[in-house]
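Shown next as structure tokens: one chain only, the form predicted on its own.
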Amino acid sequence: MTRSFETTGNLFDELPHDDAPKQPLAPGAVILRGFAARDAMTLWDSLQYIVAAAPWRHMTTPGGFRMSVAMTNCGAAGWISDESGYRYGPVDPITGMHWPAIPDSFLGVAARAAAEAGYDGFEPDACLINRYEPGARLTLHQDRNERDFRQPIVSVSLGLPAVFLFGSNTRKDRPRRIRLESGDIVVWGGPSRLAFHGVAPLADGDDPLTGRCRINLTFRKAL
């Protein structure tokens, strides 16, 4: 994952919430409106077991800038960021320990929601979970330490609701701006596979389920 700390600023008018439940996005990337919802309580659940496992932690950049964004892993190799730069790894550098395996509830969504999109035969090896609060964001980046670009990234969202920037394969081109909602689930792959991402700075509210925060469970084939 190529991390960039420009400002992405909030130029655009946000694209209003769109109740159809597949919406394209771009040529091999849709959105999947509440295709989560049912399992959000569960993926809750199992979160907590992970977090106990492997904590929270804000990670720093190569450059030494420490992120908004909360993160913890779960699978056979877990993303890290630090001064030696990004990376995949087995071991979370924190506790020593390896990763918590994926839990089958997140495995399952994450085949259901790949299928759903085109790419059956989707089999996870990394979920990288983010945690936002208010004011939190994610630059504009392409995820790019992946060994396999044939395969999607399935990015579930729970908790408040985000504005998601999705661009294309180039940074010069404004990105497009969704609302997310819990539940919510964005896949892409195909040619939009290296396409530029990110969340702007969350707003604040209150979640049922969350609370302050959003969750964000990104699963990938890493290996």
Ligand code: MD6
Second form
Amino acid sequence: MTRSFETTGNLFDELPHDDAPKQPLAPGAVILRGFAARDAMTLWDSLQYIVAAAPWRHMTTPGGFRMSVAMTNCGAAGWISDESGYRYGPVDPITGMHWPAIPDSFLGVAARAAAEAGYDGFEPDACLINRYEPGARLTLHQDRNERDFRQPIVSVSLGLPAVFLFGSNTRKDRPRRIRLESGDIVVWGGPSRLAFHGVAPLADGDDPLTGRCRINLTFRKAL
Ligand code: MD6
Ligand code: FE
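How about the form predicted in complex with this ligand, since we already have the form predicted on its own?
Full complex below, order starting with the chain above.
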């Protein structure tokens, strides 16, 4: 998705800067506004099959707290948190079965978004799926359970809007606040791969696709 802002005279050239389809967030990190908008219904439909096989659950942090975000996974590796720590594993601890496969619809969007952001050949083996209901939040953290930090992360937002918190590689700096809407994708790698980030408490609302929640799909190459 590339649009010219200099040469052609079409209507879309007049978009204000914040609606630009591709917004640099930090070195190696970019926001692709609306990149998944036309795929949103397909992604939502595929998600129903995943949740039927691997139900939503509120995991426990290593410190013993129940996470406000409900989670599940698809892919060869699923992200798990419990009293013994964070890790990736092939088996869903609730069902005792392997996590469901990543649907082709998911893989296509993830690979196209990665390529648009300059990361060709992205083949994720893990997709962590987050569900935020009003009030749910994710405290500042780094994603560092993956083996190869040269691989980016592709993060797809569906449903209610959220305020994404994006800091630096140290916890000291106050994070920026970025509004993410349904269909927006953040691709995240290179020098930003270990940036601290989180999600502010979700405001209430009713989305035509997802209802009273925000869904986030984060694709990783974990293994
Ligand atoms: C979320 N996202 O947007 C949570 N992590 O619901 C993440 O924690 C995240 O969006 C790494 C890279 C991109 C992300
Ligand atoms: Fe994260």
